[in-house]
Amino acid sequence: MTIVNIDDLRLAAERRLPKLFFDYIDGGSFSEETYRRNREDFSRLALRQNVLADSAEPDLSTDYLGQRRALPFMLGPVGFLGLYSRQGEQKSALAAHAAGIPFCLSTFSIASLADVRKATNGPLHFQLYVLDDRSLMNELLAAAEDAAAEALFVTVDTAVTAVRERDVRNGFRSITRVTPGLLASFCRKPGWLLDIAAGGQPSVRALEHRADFGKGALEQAANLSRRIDKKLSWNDIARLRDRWKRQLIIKGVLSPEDAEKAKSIGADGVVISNHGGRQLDGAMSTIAALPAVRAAVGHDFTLMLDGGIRRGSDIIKAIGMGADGIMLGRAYTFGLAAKGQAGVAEAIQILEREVSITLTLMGCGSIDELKKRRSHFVFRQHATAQEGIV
């Protein structure tokens, strides 16, 4: 097969995955109404052409969070990297800084942040999930300390998990452990099943220490996301502030009010998110709620984005209505899936490519040039150009 774009790379996943890793991956919560938005609400948005601007080598380096980066998105936390591809948090990881751009690990992990740290010395960030265990919690903020994490992303929007209707059919979190139907289900994607048997038994690194989690991935998943706090509040965030020295960005982000409130908090930045689709169905798109969040903060505060990114042009109408970078999710561990590193360099390659395609035919010589000039290259679709966002 022939890959051409980031979906030939989630069909060459689907093809080498089990379903029941693939479908974790890909699927959102409920009637997947909110996935479903993530996607369909970029189309709304127009680009600008213009020709015979002598634009054809955009420059795509950009400023996001504090520094200076290769390009205009970065791969952002996703959880279980290890499970699609062995060691695939350091291969994701090794892919992102050749690109000249970070890589964020989930607290879900199979990889530890001593793990990826010493597989690389680029630039690593952290996101946490606030956990009732604060002991735990505490050991991991230290690790992340420890790995010269530049900046930790705290995930806000999981007071419950919702039902992700997909897994509930697979088992994913209620199996601990692998049972005979399971295991006849890897035993049909051989090409992956050798890749993970060749490292052993997978199991989270950094609870391995941790006897009453369990010892297999499986059953360490399941007993750590019981432990996610379900009464955090705005104020143990701020203790958080207190506690971590480096950029703290706030990831779960769609109101506006939320956004202030993790600004006058001492917030670096928020990440707009909706969890994928994976959490509030019914939910507004990232997209659709960007410029009412960029118009709440101000054009000083970092805003990120996740959530239905597929395109380069996905990436530049994001920029355009405000967003300071992008995290890809899916994007990229469809790429990890398929093809190990070299599917997560193929991915980011794919959208280089593409963003720097369209930025030429709109004439626009750089990401800084759109960013300066929104709303002259990006607008609401069949409204006009001042209808956009400055």
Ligand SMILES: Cc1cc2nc3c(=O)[nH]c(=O)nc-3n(C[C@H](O)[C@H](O)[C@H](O)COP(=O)(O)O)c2cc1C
Second form
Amino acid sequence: MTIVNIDDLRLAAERRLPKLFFDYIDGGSFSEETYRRNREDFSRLALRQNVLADSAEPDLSTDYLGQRRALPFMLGPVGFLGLYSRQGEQKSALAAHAAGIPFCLSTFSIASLADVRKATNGPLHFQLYVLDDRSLMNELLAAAEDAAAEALFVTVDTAVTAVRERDVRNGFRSITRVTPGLLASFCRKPGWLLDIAAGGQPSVRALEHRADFGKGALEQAANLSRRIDKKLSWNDIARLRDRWKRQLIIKGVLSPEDAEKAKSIGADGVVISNHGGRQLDGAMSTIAALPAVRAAVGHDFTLMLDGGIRRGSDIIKAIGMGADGIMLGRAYTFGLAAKGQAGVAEAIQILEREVSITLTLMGCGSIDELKKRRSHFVFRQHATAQEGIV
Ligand SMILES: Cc1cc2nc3c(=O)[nH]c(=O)nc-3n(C[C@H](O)[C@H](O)[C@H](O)COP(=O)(O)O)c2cc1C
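Counterpart to the form predicted alone, namely the form predicted in complex with the ligand:
Time for the whole complex; same chain goes first.
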């Protein structure tokens, strides 16, 4: 099939993956209202068209998370990449680094931090779920230091895991081992099955020394998700701030008050995120939440944004509304599931091309110029340019 955009990669992923995994990636929580809002609210924003501006080949490099990066977006943390394609974490990191952008490894990964670091020397970040098993959490933090992770993203929007109804119907949460029915569904996706089977039974590398988490990725995942600390508070985050000396980013903030708290306990930034519409259904979209958060924290505090990014224009709109950088979730995961490392590279290239064309047609020479004149370039569809929000 011809792949033109991210939606095409999504369809290709659906073809290659067992339904159980495709639905896990694609779905949101409950009525999937927030999941849809994340996409819909981008279309309420308009881009300024400026002509005859000689802005072909705009410069897409920009600063976020303390460094100059080749592109204004990076690969965010997505659980179990190694179940969608063998060595999926390493492949995603390699594709990101080839494009000059960072990769953030999830706590819920098949590969360990050391595995990913062995595969590539590029910019690596680690996403942490605070675990009630503090010794395991300390091991993960030490591994992140050893692997030279630049920043720690602490995810805070999962006090409880919301119900993702597609997963319930597929039995995703209750499966801890491969049953005959599951095996039959796997056999209907031979391309995926042969790829995964070639690596033997997948298991979570960081848990291999912990027999109490069980055997095999499905059982380990079920046990690990039970260990996410449900009583996590701002005090715990403050303690983590003392423990982790490099950049600390709080992932999963939507309100200006929470962003201000994150700033006041010494975090280096936040990710405006609703977990891709997978947690609080009914929450506002991230793009709608962004302007008030930016207004609350001022201009020197790092704001990343994720949620519903499927087009280059989404990236430009989010930066226009105040984000420093963007994190991809499903967009690159669909690429990985469809075609492995080449699919992640393709997702990055598709978005890069769309960002470049869009900036050119806006008469904007670079992402940095967009950041300097945000409200000039991006504004609410039904407002005048002057009413655009910086
Ligand atoms: C399959 C899947 C697994 C995810 N796993 C994690 C995770 O382990 N840790 C985390 O902080 N966020 C996780 N997320 C959330 C993403 O980091 C991100 O917030 C979300 O995907 C952004 O929305 P988008 O996919 O619509 O771009 C996951 C998202 C998906 C789709």
